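For reference, the chain that follows is the form predicted on its own, supplied as structure tokens.
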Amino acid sequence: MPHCITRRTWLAGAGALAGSLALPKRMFSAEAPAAAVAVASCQTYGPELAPTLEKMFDQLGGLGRIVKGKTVAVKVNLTGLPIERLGFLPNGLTHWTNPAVIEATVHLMGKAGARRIRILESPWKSAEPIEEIMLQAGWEPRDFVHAAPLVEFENTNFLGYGKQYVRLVTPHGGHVFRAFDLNHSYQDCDVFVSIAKLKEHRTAGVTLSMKNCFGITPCTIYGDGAGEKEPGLLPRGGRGILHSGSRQPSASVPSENDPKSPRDAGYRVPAIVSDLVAARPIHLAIIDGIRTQTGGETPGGRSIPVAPGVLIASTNCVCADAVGMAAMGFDPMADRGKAPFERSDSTLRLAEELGVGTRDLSRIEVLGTPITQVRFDFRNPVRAPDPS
């Protein structure tokens, strides 16, 4: 069971921690679990969206069995700065989770009986409230508040509204980290949901429901400006040290399993993501591919807006991402050297090794629309028309 740790507790407990979290032998699952994945064609963020999502959740056994009477934490994808845009397009049509998908999901969770819904994100380098980040992008946070009976927001880039960080241990010792210290919201929930965007990633190949969780790490501990001995009070700098391994996180938390392991970001980022989703399991993965962009996780020189017109959901994040990759025209069994992993290891394979889920499509039941009907070639894309 995860436990809490204050900013100073590490001084008294460092010796005990070293023993309790001694690096174990790797005991990866021989056959990772499989779960059904719901797929639906959806062309707009208009009236068709909520009924489509509701049907998908029903195909997975109903949203009520997942959220009724429970506190639900929802990690959304608001990567980069609010002012970063692809041309003049709103962020939700390119690299952010679209607000309509978040609002519809929150509404359906409230309708299904969720007791409390907490929307989470760790905006880059920022301790500003998530609501302020949304306002800067032209969103209206009250739309989410009014979508269900009790909706809260928390910036998890630092302690936020909590008084102490919580420690979540990675099963089987992890690839890079055997445990993480995170904002309290990632423990103080019964259900954890990742609402991601269907995108490529310049470092990790793709960013789907699992890579969305890279941002649950607080920059006060895992950021470039994190305190050396203990967490900083506020985030200063991005998560460059997780990419490069140029330094260890704050000494108050477990350091890397092997500081001599590869410093290559193409290995580190996928490996750390797989450790995170093993330590903080995702109960419901939702991928917004109605409109998105190609070429990377944020607007860049090679990015163009596209409209795959697809939604994906599953109770297993690896299975969801495997279907997401297939919908993007990629082979989910691919690994380093093959698209989209030309310069990285596969997060799917690394998470599969930790027993999180399978990436083998032959073991995954696809419900709803067949993958062949929603496949969109991200390497030979058709540019989306300007929104009317």
Second form
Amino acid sequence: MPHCITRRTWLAGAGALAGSLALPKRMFSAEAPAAAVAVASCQTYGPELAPTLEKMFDQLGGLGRIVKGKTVAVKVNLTGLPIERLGFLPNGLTHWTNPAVIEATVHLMGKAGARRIRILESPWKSAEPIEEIMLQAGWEPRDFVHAAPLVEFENTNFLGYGKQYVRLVTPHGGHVFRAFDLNHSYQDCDVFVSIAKLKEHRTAGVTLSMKNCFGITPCTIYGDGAGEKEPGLLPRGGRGILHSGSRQPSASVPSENDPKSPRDAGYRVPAIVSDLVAARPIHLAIIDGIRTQTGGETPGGRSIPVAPGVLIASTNCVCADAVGMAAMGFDPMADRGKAPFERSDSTLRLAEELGVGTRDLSRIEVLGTPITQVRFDFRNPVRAPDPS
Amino acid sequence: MAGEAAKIAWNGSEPVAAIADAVWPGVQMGSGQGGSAADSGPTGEPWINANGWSIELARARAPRKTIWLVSKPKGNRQNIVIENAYLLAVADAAAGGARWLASLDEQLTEDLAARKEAAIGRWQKLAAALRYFEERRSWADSRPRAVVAVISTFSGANEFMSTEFLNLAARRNLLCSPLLASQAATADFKPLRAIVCVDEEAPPDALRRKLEAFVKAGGALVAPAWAKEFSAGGKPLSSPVPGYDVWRLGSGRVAVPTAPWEDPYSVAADAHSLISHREDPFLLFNGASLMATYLTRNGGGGDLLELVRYTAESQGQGVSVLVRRNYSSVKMTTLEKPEGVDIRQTKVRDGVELGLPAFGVFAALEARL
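The structure above corresponds to the form predicted on its own; please provide the structure of the form predicted in complex with the partner chain.
Expanding to the full complex; the earlier chain stays at the top.
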């Protein structure tokens, strides 16, 4: 399988690889950039949502400066199967990005002059069109199509509409992978946006705007049943091999930097996520915490529906996630052994080490609603009432 | 059913036909880990053995015959608690309008002969299940609410792809009615929204013309390369599924694979996406271990949605169904509660959602218009 690597990408990667040999990774932490984070209290997905988001984007300097005239790739969180629910609740009220948040964001991007908006996800074990995944969950994808002038969808779990995978290089060599081969949509864009859910994660502690990007990896390469030599044609399983390290991805793509590194998912998943957001930078991170669930990324176990009533946005994903963690009642400086990282390393710390952004709240300007006013204790939650 | 189907005299005068090699229903367990690990299907999902699709095909071949299933329990290689195993065998057959030819394992037979209390209890539950369905025999006259037909000879070189398509489509809750190629030219296409032609060889001219008219009137056709003949005068469309050429013809559309079909799982998944879940008459949530049958009651006035659970017990999260029709009332009966309970309908954008109370092997939703 040939790969599409631009000269600019190759030079950046080559420089980064050389740099990674010379510099200890932790040196980048102190230099990790800080960006403002907009926080807003928002209790429903009703009429208050779009104005609230618009105000937040304005607080960040306006959406136009980010998207005007650009092709925007929007990674949403549709984790698990579309037919899996927490009780009888629609997925958008528990573990999926709510469709109203996606629609409002797409609308505002269109209004701000985005040239093309492409909604992306790699649904679990599936090569089905994203629109079909949405329909299975009871969503109406035409809502998104009608929200802005040019809206497209792509399932990025495989080659999709691309002719070849694109190779994105991890700056500073990465913790686990020095480069990833991904669906073309992650390169064929000017702006990359992660619209995540405010959730805990059973393996990685939390899943916010960065962990949302674990799903940009195509399972034809990084999934169970991936081709041994070349990428498979279709995804045949989940991302178990990224969790466990039980095998390397397809031989045609860069393998792990150190196949003898720990096979512990609590190390691997946060490290791989931080590599991914370094390789595929997020220009705008949006976290939907209006209604969500506790206890994990998908229904099950001790999950209950909750209504923190908060929206978070930033141009820096580490800063957004740090504020998100604080809004969940966690310390963003926490690391392995301390909640929510009882069994894992901190993705925030690992991304900070790669120079992606700071998790230090003292360096992050919070705009809008103070964190103290939106804090919702995920470890001592109040169950949300059933929606009327 | 492969092989055995050819031996059955579908056109004979006998009032019954037996599927002699029906599968024992349940989640298929692998031989590893002491037989406790579920075998996976093509996507890694546990593989469910079910007979619904073969009953549908048998009913298409012999619409006036009573279909009987002959299957024997397979001991501990099925992930189903033994008390429920026979209930599942009964429900699996009855949900398709067929009957299960009772076949007991040796241990149960011996224990019944010895009049052991536990065995008698199991027999009584089995008898109650049989009674439940006998009291509802009129359900067998209901018509499938499928809006998709699968046309094939279902025999010879076409048998593998066509029958596996039916099997795998059922696992996806893609409700399909098998339509024998020999009967398709005279069949009524009006209730259909989509047709999948599985056989590689082109159908006779009369059927091709009928398919063309179906598409021009707004239907969707998914068919092998021979259907490219319909592209003349059509307008190319962007395919929602890589590997297909799609074009508009009249008010409908045609999708043809760019390479011959090989994997029936992919064909079923592709066809479902090409037709679109928008056409699904219902959506089933938290029902990965369930198979559904959706029927219109004979004489009108209501529908029947039957749910059969193929795993040992419910999976924790409540099962709910989104149906795209408004009903005046919905009542759920189960083997445990044959008297039934009323189900509350919650209006949603595209229909109503029904949150179901916990149930065991089988539930039927009787919906009145």
